[in-house]
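This document starts with one chain, in the form predicted together with the partner chain, laid out as structure tokens.
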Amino acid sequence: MQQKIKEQIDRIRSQGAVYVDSRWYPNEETHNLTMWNGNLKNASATRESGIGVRVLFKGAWGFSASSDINNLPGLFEKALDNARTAAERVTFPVRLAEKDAIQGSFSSPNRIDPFTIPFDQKVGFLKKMDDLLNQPGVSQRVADLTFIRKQILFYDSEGSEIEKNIIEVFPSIGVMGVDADGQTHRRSFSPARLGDTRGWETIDEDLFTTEAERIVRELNQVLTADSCPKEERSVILLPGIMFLQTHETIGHALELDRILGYELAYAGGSFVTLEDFGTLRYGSEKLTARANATVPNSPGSFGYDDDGVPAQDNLLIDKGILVGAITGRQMVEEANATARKQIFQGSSGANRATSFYRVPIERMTNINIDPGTDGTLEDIIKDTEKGIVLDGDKSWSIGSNREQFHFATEIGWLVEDGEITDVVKNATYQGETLKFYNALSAVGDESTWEVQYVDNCGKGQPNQVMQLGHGVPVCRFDNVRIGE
């Protein structure tokens, strides 16, 4: 098969293509188990295989994919044909940043392959969680396990050959309850990434047992709580919401394809311009953010991206100043040419596709915020006059250029004069991205830093869902509008 693919790559090159690559997925499997109020509503396994081919011809891309690998010549021909049409409307001819030809492989670190665990054991875990969550005040309880295992073989016309074997594990539990006004509230838990691996061994039943008790307790506190006041306060974001704040207003805003206008027809653009790199004060001096694809235990680490560029750890925001972006080979070339200076030194290795039948686009790796020097969560609360501690993502809505946002959280704890007073329900906050990060007044230390995962980041047309991570500390932002 490998030989046949290489022959086709050579054949299409000889027909005038500047660059050709293919990603062959011999096998991609998922297992999903969802237990809802004791019912195993979903017990499913999926398997797919196929091949995707990308051809660059006269400055334009063509792509074609099929689950049927028996007609490779036809598939490669179709990709070239698609590129020929695209070449009729070219404004900035695509070219690719330099990279080395790489013969490499990557396996995500895991001790226990979740696909070797008997089905009964997985269902047993869910049943145990379901029993723990079945408590007074809880109207709905959900426990979910999702596992992914895939093998990807990448070949390009520049001589790269890369094999990736990736396993992901996504466990979560959640509870819902109805308050006296008939409104539903929820509390949920998915574990932070601990240790150096990401297999079945990361599911710690003792931890889940403790956390199940906590979310039930906190749900019951929310059910009898007053509504969040409508006013301005300092907001203290725990990692359970800070990861999403980072995702939506740093991660997506710094995808270079968005910045260059390639997502304007759908996902949106970015308030960031090419002139901003090196000068824009994105946040206060306490803000240092990075795209780190070398965090071993996170789905945002994958060895090599789908351009065949190795994983990197790059600064995005350095003490508040914007210095980097999330990039692939195509976009850095166009950005440097458009700006008439070398903003980017090469691809940052963040071009990824969700499956064999999608093209790679700029995707987040692990978009992390460095821990700060403002101590523990307790220290930060003690140092806050009038604030609210927020946790759990309930709803998120962001302006099309990522310039403003509105988030609802699962729970809020009011802080008055350095102490937590009351729990509130229906907590929300909103703001403008730059104003918000410039009001970052405290960043927690290592003890507050956690890697959270995102398993459902959507982007692109045709749409792609991606898995990634965020290592974030507790952060406090001042003068934020809450309760609307």
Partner chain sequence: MTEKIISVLTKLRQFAIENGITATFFYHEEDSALMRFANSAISLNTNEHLVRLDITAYEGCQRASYEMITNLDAIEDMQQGVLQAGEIVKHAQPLNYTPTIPVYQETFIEEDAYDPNLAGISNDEKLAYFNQAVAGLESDQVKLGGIFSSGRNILVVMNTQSEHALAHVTSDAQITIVLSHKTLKWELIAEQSAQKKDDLDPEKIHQELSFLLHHYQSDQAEQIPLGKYDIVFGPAAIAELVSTMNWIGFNGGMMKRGYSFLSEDQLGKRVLGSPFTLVDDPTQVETFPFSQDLMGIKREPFTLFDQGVFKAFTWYQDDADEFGAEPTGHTVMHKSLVVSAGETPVNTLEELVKAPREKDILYIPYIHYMNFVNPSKGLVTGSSRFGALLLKADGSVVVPYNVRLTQSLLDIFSEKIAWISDGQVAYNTSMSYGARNPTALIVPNFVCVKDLEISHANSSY
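Output block for the form predicted on its own, input the form predicted together with the partner chain:
Here we give the lone chain, stripped of any partners or molecules.
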């Protein structure tokens, strides 16, 4: 099969194509088990395979994909025909940034393949969690396991040959209850990842037992709590909500195709312009953010992107100043040409597709916030006169260009004179993105830094769902409006 693909790449290249690549998925599997109130609500397994082909001809892309690999010549010819048609209407000819030809491989670090674990053992884990969650105050309880395994073989006309074997594990538990006013509240847990692995071995039953007890206890506290006050306070975001703050207002805002206006209708654009790089004060000096696709234990690390560019640790915000973006080979060339100066030195290795039948687009890797020097969570609380500690993502609303936001959280703890006083329900906060990050007044040390997973990041039309991670510490922001 490898030789047949390479022959077709050479053939299409000989017909005038500037560039050709293919992504062959011999196998991609997803398993999901969901237990809801003691019932196995879902036990599903999907499997697919196929090949996607891109052809660049006279400045325009053509794409074709099929799960039938028995007619490779026809598949490659279709991609070339599509490129020829597109070339008649191209307004900005596509150019690709330089890259090396790479012969490489990547396997996600997994000690135990979850697909080898017996079905009964997986259901047994869910049943144990369900029993632990089945407590007074809990009206609904859910435990979920999702596993992904895929093999990707990449070949291009520049000589790259790359094989990737990736396994991901996404476990979660949650509880819901109804307060005296008839409002439903929830508390949930998905484990943060430490160490250098991400297989079945990351499902620590002792940890889940402890966390199940905690989220039930905290749910019951929320059910009898007063509502969050409507006022300004310092907000202390735990990683369980700081990851979403980072995702929506740094990650998506700094995808270069979004900055250039290619992502508008589905999930909004970006307030960032090409003139902002190197000058825009995105946040206070305590804010350093990076797109780091080399973190070993996160689905945002994949070895090589779907342009064949190696994964990188790419600085985005340096002590508050915007310096980088989430980029692929095509968009950096267009951005430099549009700005009439070299903003980007090359691709940051962030062009990815959700499967063989989708074209690669700029996607977040691991968008991380560097830990700071302001101590532990306890240290930050002690240093806060009037604040609120927030955790858990409940709902979110983002401005059309990510210039503003509103988040609802699962739980809040009021802070008065350096001490936690009361739990509050319906805890929300809002702000303008730049003003908010410039009000960043404390960043927790490495003891507060956790890698939080996102298994459902959507982007593109047609939609592509991608998996990634966010390594974030505890962060405090001053003078933030809450409770509305």
